[in-house]
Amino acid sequence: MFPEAPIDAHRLRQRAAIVHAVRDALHADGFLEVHPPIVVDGPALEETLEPVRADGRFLHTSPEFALKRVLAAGLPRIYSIVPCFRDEEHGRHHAREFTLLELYFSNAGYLDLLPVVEGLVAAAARAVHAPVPTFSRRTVAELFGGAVPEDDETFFFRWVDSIEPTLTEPTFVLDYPARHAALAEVRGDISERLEVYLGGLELGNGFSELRDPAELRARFLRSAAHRTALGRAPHPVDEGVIDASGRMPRATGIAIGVDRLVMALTGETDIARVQIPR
């Protein structure tokens, strides 16, 4: 037997708050919620993504793939909190099942993101008596100072190392590189993408979603070759979201981290002190 681990009632009472006001706020702007499936046949797109087994199968590591197909099926707003797994994922700030809040709505963009995402982290902040956050707008290019380093290595040691812990106010990034995209919308050299910091936490990450299902799959395709030469399995080609994206509106939709979104809210700074403990 382990030992239990104390639970924080204040916290569970702040994180029912925040939830239910993200709900409200949801719901008075025409989102729908629907439910997902949990145990998927295709855990994921990126390659850094490690997803639980379930008996041959996964569980999800978000519900982005089943949205989209809902969102092609003809409901324009839609939204999901629920739980999601990724393995070797642990820490202050990680947790191997933590609970998104994924939405998506059409005939929009990546930028039609930013006043939804300040509304609905402007009514969670009142549910728990916070500050209304006021969010910056940057783009990568300000942020390496006009120049994007061309190769991954450079790119993410320069972020790790000198540029995320810079990003301690609330901030939306914009303008990732195109190689950057997942499942982005490409313009240019940049893809049409958004990150969202607030209280030093990555807390979202959004899109301007593709919609071209041959791009789609040779993305899958370029993922599993990546992970192949690491050694991994590579992530299982989902026909369902492919076929999904070539009859999907224009749309945009971001997913946020409900755990990290109350401890930037609350001043928690360790993910275990938001979720009921094991």
Contents of the next structure:
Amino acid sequence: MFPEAPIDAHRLRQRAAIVHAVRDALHADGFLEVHPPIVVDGPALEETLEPVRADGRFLHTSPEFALKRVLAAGLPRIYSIVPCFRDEEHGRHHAREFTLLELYFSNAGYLDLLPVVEGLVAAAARAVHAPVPTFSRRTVAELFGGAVPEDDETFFFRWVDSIEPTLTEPTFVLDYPARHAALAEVRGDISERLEVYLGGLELGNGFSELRDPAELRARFLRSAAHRTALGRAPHPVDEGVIDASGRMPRATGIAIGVDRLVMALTGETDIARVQIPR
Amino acid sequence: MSYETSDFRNGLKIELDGDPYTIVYFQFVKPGKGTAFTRTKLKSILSGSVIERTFRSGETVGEADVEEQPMQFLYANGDVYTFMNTETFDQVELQAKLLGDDAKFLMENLDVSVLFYKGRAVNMTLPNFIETKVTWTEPAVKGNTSQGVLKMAKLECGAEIHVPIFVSEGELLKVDTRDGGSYVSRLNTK
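Based on the form predicted on its own presented above, generate the structure block for the form predicted together with the partner chain.
Below is the entire complex, every chain and molecule, led by the chain shown above.
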């Protein structure tokens, strides 16, 4: 079927200007662009991500594992801007195929991401003559009024139902519960993890990167057990990223949704209009 | 019959906590590292009020026992509006408070859609566009075809809307009934 979905030329021009400006800013800041494989054996760690299957392998859900192997190989400041694929995600803010900007830099922790992200968003905003956003910082504990729900079901329901709708101003949300660490370093009962919100959209997710192979393997196995219990195929344990995690320098990284960045800076409400329709 | 969140679309009529609602907005949401939800705005079919509700993905809701019938508006008697099915000649009555602002567009013989919930008439939907005459407005400004300058006009159906200043009394207009009523065009009556 070949639907004649309209192409929004104006949005595509804005998108091009934003991507160009982000690349320029990254290169000026010493980041090297690397090109990860798209078809992979290990699609993700997180149990809530559904990969798209590709001939017995998977399309990557993000370039995270590949970029960590590059980081471990000794390149200290790297980024990719690549299409990524997540199944069962569709709506005005979600597309099965979307573009991620993912970057890593060494000798740094998650709080060092803040000025870098602010700089990139500022460059992107100027490229489309949008006001440069000023971000505030809130911890997850603050947003829940000090009482962070213990169980995931309540946590995510309240997050979606009553907390996220209040994040209309540019915000960095910091310090998620340790059990939502994904691949982040854990400190006490919180994970060194942040999310960035712009225009009410969750734009990206960043970590102080975990560098403990035994702990990473344990998280893979925990995720696999949860998926199996839900009747979902467990994600394969990616030995490449486990090995890389033990050789990586101290580092931080973030993945930013390029489609949503374009939406947030242009006021677009439908992700389909910042993409070329299939 | 029940619906999953993936069946949600605007206009879908669902039953929730024993009351019928129309979905007027829905949004797939998946927080970082979390499970998926659908955020909705639901308009009560009985009261017209809009509530917000978040569903977990895969949650199911019942189909509202509602049925729409094309009917014609007959007359209003005080706060009671009477409609008739032109095939069966069945008549139903709706209270003014259920119709809200839409009542001002009702004219004799106007074709509308009447909504029945569990067999009882509970609401009505206007056609998107109606044709109605201007019964009063300030004198037209001849030659000024600007659509940007507006004046008030009273319409035969009873509504008052803004119209361009070139519109005269007695002219037939096409009016959009959504969002409280807006001028679309003049209709050539000659």
